[in-house]
Each structure stands twice: as C-alpha cells, then as structure tokens.
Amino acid sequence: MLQNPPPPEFMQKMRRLLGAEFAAFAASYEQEARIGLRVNTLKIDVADFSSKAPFTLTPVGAYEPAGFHVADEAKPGRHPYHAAGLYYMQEPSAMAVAALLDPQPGEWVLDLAAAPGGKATHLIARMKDQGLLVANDVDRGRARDLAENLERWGTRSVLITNNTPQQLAAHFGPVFDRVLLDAPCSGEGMFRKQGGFAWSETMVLACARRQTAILDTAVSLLRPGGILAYATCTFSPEEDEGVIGRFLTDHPDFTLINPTHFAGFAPGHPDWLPAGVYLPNEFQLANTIRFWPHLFAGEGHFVALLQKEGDGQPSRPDRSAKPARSPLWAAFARETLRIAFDDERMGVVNGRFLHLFPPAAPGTAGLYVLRHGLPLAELGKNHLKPDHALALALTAAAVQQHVNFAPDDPQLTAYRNGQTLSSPGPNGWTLVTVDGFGLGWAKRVNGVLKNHYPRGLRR
C-alpha cells in the first residue's frame, strides 16, 4: 500500500467513471510499480543480452520484443551494462507508444516534447539508427537529460533541439513522416510511482488546454498521409478522448487509426464525454488505447494514432553547413580507430566541437540545437580531445587499444569513480569497454590510463 495514496478526490473521480471496475483499480494501488527496461537493439541484441544479464527478466509481451519486466531490488539502473547504454529504464505501458507508431529506418520523425528520452531511445531503435530523428524538448534542462540518455544510445542520426514547437514549424514545415507528442498532462499514471501529489480539476483543464494548443501546432509538421501519435500518462478524458474528440472535429482532414490490440490493451472510452459534443467523430473515439494498471503490468497510458489524409513526399531542405576537415582528427583517426567515418558529414559547432552529422541532416540556422547527430571530438590549438559519446558509439573491436573490464570488476568499479589506472601497453588513446562495450576514454601515458570519465557520471 503507498504510504502517500493518491488524492480522494481523484480517486472519487475513477470511482464515478470506472463503475465496476474502480475495486480492481484501486486494489491496484496496493501493489508495487513494475520496473521495465528496453535493451537496445541497436548494441545488442534481444537473445544475446538476455544471456548474459546479472538479473531475472520477465517479457513485457508481444507488442515489444526489446521490452522487459525486471525487479526493483536488482538495481538495474546502477549496472555498468546501463552505463553503458544496453538498455534503457522505461515504465512497460510507455514502451506501448512507440511500438504503436512504428516509425521505419529512413523516414524523418519528430518527438516533439522527448525528455526525458525514453520514448525517443525507442524511436531511433525502431529506425534502425537511419532516417533522421529530431529529439526536441522546450525545458533546457529537461533538454539537457535528454542529450545524455541519447548519448548512452549510441546514435548518429539524431537532432536534439531546445525549441517551442511554433519555432519548429516555423522552420521546418510539414516533412515529417511520422510525429510523437507525448504530451504534458496532470500524470495520473504516475501515482502508484511516485504516490500521491498535488492534482485538481482545474490541473486537468489547464492541462487539457496545452495539449490542445500543442496539437494542433504539431499539425503543420506532418507531412501527407503522415502519422501522430498523441500520448499521456494521465486516466481523464479530458485530457485524453476529449482532446482528441476536439482535435477531429477541427482538423476533419484526419482519421484515427485502429491499431493492433495485444494482451492489456483497452479501447478508449467515448462514453465518458458529453453526449454529441464531438459528433461526427464520437464514434471513433473508440479507436484510441488505453493502459490501466489493473488490466496491464505497468503503471498507466493513453496513446491515438492520428493519420492525415494524403500522400506523396514533401521537400525537404539541404543540410546547409559544408565539410569540416580537420588534420587533428585525421591523425586521431589514424592512430585511435579500426573504423573510418565519413568526412562529408562532419561539421565543426561552436568553432570547436566536431560532429559527425546524420546523413540527412538540414540546415539549423535559427533553431537551437544542443547536438548534431554523434559528438566526435573536442578541438584545441594543436590537440584533440574524443567526446564521451564518441566511446559510447563504439566497441572493442573499432578501436586500435581498449582495456576491458567485466561488470564486477574492482578496476571497472574504480575507473567509474575517476581513478587512475596501472595498465601497461602503448601510450596513446584507449577506450575503456565493459564486456566489449564502449563506456569511456582513458589515456595512456607510461603505463598509467588517466581517467577521462566524465565527472558529472562518476559514481
């Protein structure tokens, strides 16, 4: 039982509307949040992972395959493996999302309000780390967790940007394939998480009001024939079918997809709005998912697949920023690496960081962007330093010196803590692995690696 329950009034609200089933739903508050992790398919992949990791996991089902239950006490948060970035923490109900878009390499998708990053780890996955996607969130700090969780991925075709969505659409137009908003809502379904915290009536409208707005900005930003997925966390209609049932009747240009129904999946409730306020969408408001804790393992959400009528590619902007050749990068690469990147896709940001840019990145000019595609280096006058998220982009075999450690080794305990390390070979850059897997950079000097884990991730 959560020490801090849930509002009454809240709970008096899920009475009046779930009938029947408000015992079940309330006797689900008397059991523990499940924990899930997503392994990422781009490292690693589902059966090798599941061999070899330290803890008991339970398959979420099959709407995602990647997708696993785990317990709380095994602390898989804390593992070097998610150091790592070989999976990412992610509530099981949440995983639903953007298995439901489903966005295929090589298309363009916008996650439009992304931090803290779970869903848009999930995207890229998806994609196969090809296409392009861009990972906004308008909270700089908010933006900033969402730039480390995506470094840990791995990935190289992805934008993080820090805008409001009327900038975006500003900028870029109606060219993307597919479009996630995970919207702000009151975070009903984060209760049995967190316990109770302050919520009212008023919250919900208000919050009703933003997604509206935001909507129907998202709206000019998918291209025809395109898809969105419009997501909560929350258990009101008001913020879920009577958002939705609004955006139908103001924007008849789109359908709401059926999607596929797996085990814990249930439809939407139109029968919770006022009676023909929405009509002639009422109907299809059945079409929309919802995720009940007392039906589903996992802790509550709320998805519509929102598709625009039309069809045919848009156009697209040019990636406006020329190569940067640099002759420290050369020499880095030639000394560090077993792989080569390509040299027309790099550009130099802020005047001195290196970026290997996504094959189909556009030209940014007046957005902010807090990183372009994979972070290669840092450039000083005469010296070069490789970029964290360079060695989480790779493994032992990319590289010319690596020193692997296994999960429960000491020297990989002290290597994360900042510690130097006696380790004798040629001096030179290293990258430090874990079972093979990039986890950071050391340097080598006389038989000593000096430590270049970032502090901010030291334990």
Contents of the next structure:
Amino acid sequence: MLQNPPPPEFMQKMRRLLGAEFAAFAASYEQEARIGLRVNTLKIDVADFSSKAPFTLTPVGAYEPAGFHVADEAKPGRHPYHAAGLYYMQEPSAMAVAALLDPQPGEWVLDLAAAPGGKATHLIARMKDQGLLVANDVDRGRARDLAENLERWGTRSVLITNNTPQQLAAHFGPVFDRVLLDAPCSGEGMFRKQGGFAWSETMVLACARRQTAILDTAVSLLRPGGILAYATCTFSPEEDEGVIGRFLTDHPDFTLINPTHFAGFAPGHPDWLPAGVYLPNEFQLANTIRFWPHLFAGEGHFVALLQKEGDGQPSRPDRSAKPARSPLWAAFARETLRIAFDDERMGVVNGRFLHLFPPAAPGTAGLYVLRHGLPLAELGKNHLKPDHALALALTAAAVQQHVNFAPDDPQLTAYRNGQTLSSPGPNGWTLVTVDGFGLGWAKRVNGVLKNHYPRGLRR
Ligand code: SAM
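Other form of same protein, the form predicted in complex with S-adenosylmethionine, not the form predicted alone:
Every chain and every other molecule in the complex is listed next, the one we just looked at coming first.
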C-alpha cells in the first residue's frame, strides 16, 4: 500500500471517467511506482552497458531500446556509473516522449520546459549529439539542476537557457525543427511516486490555462513543417485532450500526427470532452497517446504530436563572435589531452570561462545562458582549472594521465568523498575514471592526487 494514497476527489473523478476500467486503475495504486534507467548511448552502447551493469535490467520495450526497468533496492542512482553519466534514472512512460518526437542528428530542437533534464538527455542522445538542442527552463533553480544533469551526459551540442517562452520566441523566431513542451501540470500521473497533496479541480483548470498559453507561444518557435510534442504527466482531460482540442481549433495550420502505437500505448479520449466544442478536430484527438499504470509498466503520461503546415529550412543566423585563442588552454591541451577540440568553436563567457560552443551556435545576446556547449576551463591570470564538465566528456583514452578504478574500489569512494589519494606518476592534471569513463579531475603533485571533485557532489 502506498504511503500517500491519491486524493479521494481525484479518485471519484477517475471512477466517473473510467467506468468499468476503474477497478484495474485503482488496483495499480497497490503497487509501487516503476523505476527505470536509460543508457547514455553517447558514452556506451546498450549491449556493453548490459554486460557491465551490476543490476538486473529488464527492457522497457521496442519503443526505447536503451530503456530498462530496474529494482530500486539496487540503488542505481548512487552507483559510480550514474555519477559518470552512463545512464539517467527515468520512469518508462517518460521515456516514450522523446522516442515519439524522434529528433534526428543535425536538427535544431528546443526543449522548452526541460528541467531536471530527463527528456533533454534523451533528445540529445537520439540526436547523437549533432545539431543543436536548446534546453530551457523558466525556473532558475531548476535550470541549475538541468545543467548539472546535462553535465553528466557529456554533450557538446546543448545550449542551456533560463528564459520565459516569450523571451525565447522573441529571440529565435520559427527556427526549430522540433519543439518539446513537457508542460507543468497537476501531476496526477505521478501520485504513485510523489503523492498528491496539492491537487484540486481548481488547480487542474489553472494548469490547463497555463498550458494553453505556453503552447500558443511554442508554435512561434517551430519552423513550417516542424513537429511539436506536447506532454503532461496527468490524466485530466482538461489538461490533455482539452488543451490539444482548443489548440487545433485556434491553430488550423496544425494537424495531429497518429504515431506508432507500441505495446501498452493507449489512445486519447475525445469522448471525455464536452461534445461538439472541438469540431471539426474532435475525431483527431484519439490520435493522442495515453499511458496508464494499469495498462503499461510505467506512470501516467499523455503525449500529442502536432505538425505545422508548410515546408522549408528557416534562415538561422550564426554566432558572429570571433573565436577565442587561449595560450593557457593550448598549454593545458598539449600537456593533458590526447584529443583536439576545434579552436574555431571556442569562446570565453563572462570574461573567464572557456567553452566549446555547439557546432551550430546561434547568437544569444539578451538571453540568460547557463551553458554554451561544453565548458572547458576557468581561465586565471597564469593558470587554468579544467571544468568538471570536461572530465565527464572524456575517457581514459582521451588523456595523457588517468587513474582508473573499478566501481567497488574503496579508493574511488574516497575520491568521491573528497579525499586526497596517493598515486605515483608525473605531476599534472589527471583524469579519475571508473572503468575508463571520466568522473572528475585530480592534480598530481609529488605522488599525491589533490582532489578536484566538486564539493557540491561529494558524498
Ligand atoms: N521535461 C522535464 C524532464 O523530463 O525532466 C520535466 C519538466 S516539468 C514536467 C515542467 C517544467 O516546466 C518545470 O521544470 C517548470 O519549471 C517549467 N515551467 C513552469 N512554468 C513554465 C512556463 N510558464 N513556461 C515554461 N516552463 C515552465
């Protein structure tokens, strides 16, 4: 039995909507929420990960080959592979959203409400880190969590912003091939995981109004012919089919795509809306997808895929800034790295942070940007400090000096606790790796590894 059962008024509403199906739905609250992980295919292939992982992994299904069910008791969120960004903890229904949007390498994609980053990490993995992902969240604190999660992912093609949808629309215009709006919602689909203390029908209606407003802005960021995914983690038809029905009525240049239905994907419920309001689009609303905890091994979710009329590539202005040439970086790269980063794409942010900008880097003047591509280093007067994000984007083979540990080595635990380690070898920056995957930096001085694992991440 769940510690926090769903609110009785919510269950009454679901009983009214689901009719004969309600008993199966209610019984799903007798079971624990589903836990899943999705392998970071930018760092490791799925077969290799499956052979290394110390957990029992059960595939979630054909819709996401990198997704697995995993038992919570195995504590996968605390494993060093998680700290090294080899996977993201994400429940299986949430994995269907980026899979359905299906972004392609080289495209420009916008994740408008991206924090804490489950879907953003998925989108950029599917894009093979090629093209541009703008991952945005309006909330400053949540945008920082997003940056931390994307840092573990080791990507180079993500711009992380903290702006309102209106600010992004005014800045970019209709340049994105795909836009994801994973909308703030009443969260009914997460009651099994998080409880539902704040729920009320008033809140549902307020969420629907906010979702409609954000969607209306999101469309002005999508190029003609582009695809917009609207997702919620709630069951209320007001926030799901209702928002999409209203949207199709207000935007006749959009059609609802009927996506591939994998096992357990259920159709939307136009029959739960007041009849005759959303004509002539009402019939289309069955092409939305619902994820039910009694029909699918995951939590509650809703997804609609909308395509904008038209065709053609938008004009996308390039970043006009000149590349930064840093002698400190050149010296560091010579002494420390075995791979080269493209000088032409480097830029200094806020006077001292050297970043490797995404290959397609738009101008960002006026936006609040937390991260441009891959942060490389903080530049001092006479020395630099490599960024933690750089360590997470490297492997043992990419550096001159590394110390490698098995996941269960007590010295690795000591490193993650912030301790210094003794280690013979040449002085200088040394990558600490777990089974060859970068985890953080240390600086060797006379046989002692000074710990540069970020204080905020120490255990
Ligand atoms: N996509 C995320 C993931 O997969 O990890 C989850 C996103 S969560 C469901 C919704 C997000 O919308 C929150 O992070 C919240 O800060 C953001 N949000 C709230 N109001 C917003 C608004 N008016 N415009 C854009 N985003 C908003």
